[in-house]
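This document opens with one chain alone, in structure tokens, the form predicted alone.
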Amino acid sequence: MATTGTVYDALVAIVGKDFVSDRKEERYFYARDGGLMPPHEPDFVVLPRTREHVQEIVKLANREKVPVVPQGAGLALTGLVIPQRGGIVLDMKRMDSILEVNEKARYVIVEAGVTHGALKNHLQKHHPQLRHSIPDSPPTATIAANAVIHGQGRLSQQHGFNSDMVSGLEVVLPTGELCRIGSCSVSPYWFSKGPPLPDLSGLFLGWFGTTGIITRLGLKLYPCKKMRDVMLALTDRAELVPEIMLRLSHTELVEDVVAAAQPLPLRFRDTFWIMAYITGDTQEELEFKRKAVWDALWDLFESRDVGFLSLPPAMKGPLLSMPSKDTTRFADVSKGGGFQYAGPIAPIEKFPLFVSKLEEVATRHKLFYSSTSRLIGAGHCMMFSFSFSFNRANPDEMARAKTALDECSKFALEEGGVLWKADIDEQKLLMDKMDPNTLALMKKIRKLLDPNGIMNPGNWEIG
């Protein structure tokens, strides 16, 4: 391996002195995220501006056998961009151009550093008839990173994971070549990430930056209705929540379905809140959808198993905000600004079992808990969050939170869930349970694409 000075000088030659650092204070910052995984410092932090910069950095890393870790906003909380073996962190925030919006084909092409907040603002200003699926992470979350981890958003009930909405990729391979994936590989249009071609996007989505670095991404856009509303159903019977969610999805008129459970404030305790989001261009359209929601649950309402809560504007505002601010509020419940969640993807029938486990684990470990579950793909599955908050100034509370999360992840896996944006420990659990031939195929793919093992080593590391 080359000396540190040699690599530093080479990086400066690629991006300029102002955009490379090996200073302790910046390596400290990039050594950690907001979650519970132990920190590990990189050797260098680099901010490329162009795809050519990314190519040259990857080629340098290959020559010198230096690890490379691409980073969006670093908000995943599960250590996915913590440089486990040191090396170079590529902070993609300077690659922040929105390159094209195709209104007729309803897609946008963005660079890897474009955030969900920036795209939302751009569409509202220049293309108000279009929108994208906004996750409930802070607006600084990047579109590319959210797609890489199979994130979900406000349109996921209807259209699946946010990665399902990708319409094309431009990727720097681990050996430095620039590659286009999807219709954009043969056409000037970015309307499909695969069909009718072989769908190669799966080589990069879900791999946590271990198979390449996304430099540009096409994303599907959807109609932005003029009005939006939320209806709130409540029940004290956990076993009814899957039925309620399924009935709402069955109307095919509901944009988003979210179920929430937490013990505080007291009005939430022992009650499950199921939120149905509807949109329309006219009051008549909204009324039609409101009636459909009422009709879907009317027999449960008559039996007094489900109630509807009339929401005043002061309560509706926070529920309608995109992204939701509830996540950041929950992070400071324990005073100290810490929270993390395990988010298995599972059949919605698992909701009662999962929420019972969440309550039991939280009580045993003396932690404040919350859960927000979202339907994905017209009810084909849900993301269930086992969420715990903690005080970062209290090491004992942080240790209890990590133990609780690990216990919930193992339980969810045993019950048939698949762990979402799994940390290194959870990745090992998944690989231990995985079909051995599937695991062998993953190993072959990684070895073929990344022969020198430089791409985010430590993640999806198959022995």
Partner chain sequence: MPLAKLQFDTTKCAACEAVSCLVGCQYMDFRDTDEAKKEWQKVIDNQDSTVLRSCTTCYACEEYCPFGNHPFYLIVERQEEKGILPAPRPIITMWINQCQPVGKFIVGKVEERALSYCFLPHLYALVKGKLFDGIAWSGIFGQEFFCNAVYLHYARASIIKDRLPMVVENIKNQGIKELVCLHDECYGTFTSLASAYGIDVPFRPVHYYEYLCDRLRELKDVIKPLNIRAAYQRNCSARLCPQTDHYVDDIFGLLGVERIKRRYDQENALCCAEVFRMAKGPAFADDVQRRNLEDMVEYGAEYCVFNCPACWDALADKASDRGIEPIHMIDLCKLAIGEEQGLRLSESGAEV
Contents of the next structure:
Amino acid sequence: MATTGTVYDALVAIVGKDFVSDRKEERYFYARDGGLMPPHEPDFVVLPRTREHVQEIVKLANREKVPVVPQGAGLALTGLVIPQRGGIVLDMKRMDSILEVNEKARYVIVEAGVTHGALKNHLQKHHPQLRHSIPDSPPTATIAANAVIHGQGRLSQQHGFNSDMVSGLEVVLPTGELCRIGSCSVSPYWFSKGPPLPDLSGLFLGWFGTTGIITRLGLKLYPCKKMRDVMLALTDRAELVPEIMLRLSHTELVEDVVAAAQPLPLRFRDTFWIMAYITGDTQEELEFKRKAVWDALWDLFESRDVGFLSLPPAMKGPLLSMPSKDTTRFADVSKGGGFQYAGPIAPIEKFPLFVSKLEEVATRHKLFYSSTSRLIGAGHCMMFSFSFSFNRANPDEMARAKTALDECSKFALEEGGVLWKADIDEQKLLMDKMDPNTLALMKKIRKLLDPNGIMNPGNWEIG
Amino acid sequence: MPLAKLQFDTTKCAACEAVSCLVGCQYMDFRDTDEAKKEWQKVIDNQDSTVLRSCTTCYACEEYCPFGNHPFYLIVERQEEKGILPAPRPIITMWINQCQPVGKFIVGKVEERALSYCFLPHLYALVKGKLFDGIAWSGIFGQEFFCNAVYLHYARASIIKDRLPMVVENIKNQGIKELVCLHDECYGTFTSLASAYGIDVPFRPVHYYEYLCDRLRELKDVIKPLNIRAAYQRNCSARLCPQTDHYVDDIFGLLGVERIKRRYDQENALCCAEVFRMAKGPAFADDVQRRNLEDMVEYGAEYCVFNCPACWDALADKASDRGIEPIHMIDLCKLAIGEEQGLRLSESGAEV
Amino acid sequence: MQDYASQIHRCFRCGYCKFPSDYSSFNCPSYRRFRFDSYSTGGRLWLVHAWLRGEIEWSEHLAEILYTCTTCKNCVEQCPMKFAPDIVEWIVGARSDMVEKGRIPQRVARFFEAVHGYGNPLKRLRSQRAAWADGAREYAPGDEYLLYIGCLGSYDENGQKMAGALVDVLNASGVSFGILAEEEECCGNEIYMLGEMGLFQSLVEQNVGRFRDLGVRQVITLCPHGYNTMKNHYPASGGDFQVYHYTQVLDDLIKKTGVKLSSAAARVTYHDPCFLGRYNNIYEQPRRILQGVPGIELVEMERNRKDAFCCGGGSGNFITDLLAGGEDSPARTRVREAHETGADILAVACPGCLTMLTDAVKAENLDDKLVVKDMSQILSAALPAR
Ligand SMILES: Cc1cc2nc3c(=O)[nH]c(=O)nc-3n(C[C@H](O)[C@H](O)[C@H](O)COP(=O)(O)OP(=O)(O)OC[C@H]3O[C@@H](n4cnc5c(N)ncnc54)[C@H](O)[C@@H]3O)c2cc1C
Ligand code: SF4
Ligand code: SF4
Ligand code: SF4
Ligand code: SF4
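Following the display of the form predicted alone, present the structure of the form predicted together with the partner chain.
Up next: the whole complex, starting with the chain shown before.
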């Protein structure tokens, strides 16, 4: 294949021989993620180091009409980084510089490959009074990709989606131009992704890399108190969970609220575990917040519908850790290296309905399930996860898990939820249900930005 | 098999003048014996009584009754019959599920003499070194061997009656003749609770304090007296086996530890109060903990010696904050023979 | 060995294993070096799984990916899954399959040939094995310890200096010991890690047999690799002796004899060898020894103890050097990290690390700022004048 040779050489000329591969092994690995979508191999895997590299690669891809798929850690699990039409996968993780922390305006500027783990460490070491909203994905997850898929993290109860915390972007457009978005387009400061200007960040966030490649990103940082604690409220009545979440949020003193439901280990069975995270600079401040949390649920405690579990240190440690390793451990409950979740964003009132659906679907498909739901905004919505673990060595179980996920997604959509980090099938479901004028607008935007249709094709593809 | 039935002798109560069970109670105010008698009669007669709602489930009246009757077990029975929930329902449900037998027998190389690690992972950290030479591996752990006494806190005598006979059977089937209980909840169960329910225990339960005493005597030559003043944190289940309390003094004597005289030891002991928190809320629990710890400080404790790992979880950090070194009894013994402490305060709280 | 084939699919490719515990930087040396996910732990495990299932064919590149793992055990330390302790055994299992099928990288094949033919991977003469040694006696029954030198200590230029220094220190402390000289056979640790189980077994048997014939009860090893295999693998093949790494023995000796060490004003940082640290939990003894030398100020690198970043030499890479090349080689990365502490001495306790890091200091042009020294060399210099 002469063209392949040419593209390969051109890529080598851009990033150097060590950082391009067209070998089977890399193509195999980058053809898939840890989830359940069918694999598709790229022709090349490339590791750019600079924004100029990215520009050159995108220009090359435009000339040669080769697809380009940016990838962070590939942890979205819904196949968003699988190159559906082959082409070039750009592994962004070599662009890993933390460029600037502005302590006074509380933001950080990072390159697109910086991981959540690295930023957490950097802030703890050098700016201990600041923190960012850490998701519970493994620490290799990249900050940019997490914003691209509208992730949520430990500060989402207070400050909304992690993408709401973006404070500026630098993007390589599908046609190769480098473009700044937000306050940084007119000012040296990266404090706002839009306001007071037209907010163009919406052209890139949520688009799964189909409208451009982020090379730098500004992210808002928030005060980091000296101490953190977690309180654990239990109830056996699913219908109380939304009320509990709302009341916790009403205190305006809780950092993060997460509700868990799962049948095993046995201590979880038949009860819903609602974790309320609190912070403080002093014991007094923590104590004050603890009391506020108790007070918020006091009548439910007295009616014996809600209890608080005293947590021994051995249980508290894992709950407080960021990211939570336990979330990842779920992948090994069927001793098989796999789990995936459908995570619709939905009104919190749907919690009881979704939980019973989850149980029903899991029982019918004989799958092991769990759910963790995170409150987003002051109760504006939640991410409800329908999670199923599966054994990678058991194709039948994998097929059942996929069917179960599809069922849950459809159900959530019917119930007014909006699918999060939707895989290509779910994207179709969403687009089928979408206001046709909205869909037409999306189509225009894509056509305008990416005339050759080279950016992560197969995703947000409007017929 | 029909469920075991509580053997409670009402004639003893009829003849009892002091009503020590209620009068001694630290959480209900029954200074007036007549009042106590009336109220207690209601409990016996299965009528509604404030006792059933106010009881904190501290176990203490089991010790207070001088006639070996079982006032607390009766309270638990009555609470359950009346559907009174001493703790929130989901907490009770959680406990019921968590300790449910699942057919998972976690056993070491069990011999006729074995250790019961109860259902407390802490105990693995504690059981190390010379004190347990030759026996550490002969152990049982987990749901199948769990004494189930915890349900006394949750008005679920029925669960105890249901599960305890199986547990006894499981232990017997391991060929165990002598069971050294590392948690006195287990010891109390096999010596008090089982007999109160007429459940036969076909092995000899040994309190780990007794075991430690024997071992320490054997290791006498390597003991370096500690010369410290310690407060003893007496826990709820110690009320089920008050006859073992003298071992505390025996062990302390062997180790050169002074058990400080203080307000809240022996009969007046205050429990760790973490069960109270889950049952009655933080204000009450915090008050009990504060009184207990201040008492330790006031009477000059350098160390706080724990019997129960759950008390450790509840109070170790708080004691340490007040300048008192928390230590488990087993670790105290290890310290005196130059070995390392197994249970320590969690470093800097949690990983953040 | 583990039945890796039925387990290896359990990896979730989550990537925790790429990091040290604080997530500060990438800590899997081969991932850090190559930066394709295929070179991370997850990459390797998934590719091996694919190979087992016939989804990809064997290739030199596949074998290279497998063999650039230095078996440093960072992944074992960091993986949150229950199977974590087995990961390196899975990798070794896959290698042994490749060895059986005769499909391994050339450089690894040469390593095996050399050990097979010469008893050492450097292809040096058996008769020269003790050429470095003056001042060391041959082991005679009745000696308290056998000092086992290993291949690098016997033949590598840096290793020989280290061996000499250790002999001096042991002599000065009045320990009764001897070496095997020409009779010494490769310890087999690397052979095991590289998956040549037949050769490994025969090396173990030869060594165990010789030790038994000589009535050896206690062995001190110069090299953590030898220490590891003798401690953890030999007993299963009849090895019935106590084995110590020299840092353990010296820590004890210093405590007991109260040797007065002369002052050596220096800022020292210590690099934990994988086979001492993560493999055998020996972290504090070397540090205690260093702190016992008057004048030495011990400073820590950002990644230390269980988070130490491997020098890149494990699994025979001190010879095969599959991770070499360029500034991202693990040894060069590590040397830069050491330099950042402001130390003037980078202390090691392993001849493999010694040689890897010494070369890296040159490559980084840090010759006049940072010296790599083995603990034994530091101690021998601090011995009271004789
Ligand atoms: C155990 C587990 C727990 C999780 N918990 C959470 C959680 O709590 N909160 C949460 O939000 N998520 C969670 N996730 C989901 C997901 O892992 C995270 O959202 C993660 O941040 C995704 O980052 P990534 O680098 O892996 O993205 P990838 O999967 O690599 O990429 C996601 C999308 O972004 C695009 N993209 C990548 N880089 C760029 C770029 N530079 N420019 C433009 N587009 C780009 C990709 O093409 C793809 O479409 C979890 C996942 C797992 C496995
Ligand atoms: S239980 Fe005991 S103390 Fe209470 S009334 Fe009866 S006999 Fe008296
Ligand atoms: S258990 Fe405690 S609180 Fe309840 S009645 Fe007995 S002594 Fe009083
Ligand atoms: S080895 Fe463990 S930590 Fe590494 S990717 Fe696999 S599951 Fe994750
Ligand atoms: S042992 Fe070390 S080199 Fe090998 S995969 Fe694990 S972390 Fe990477």
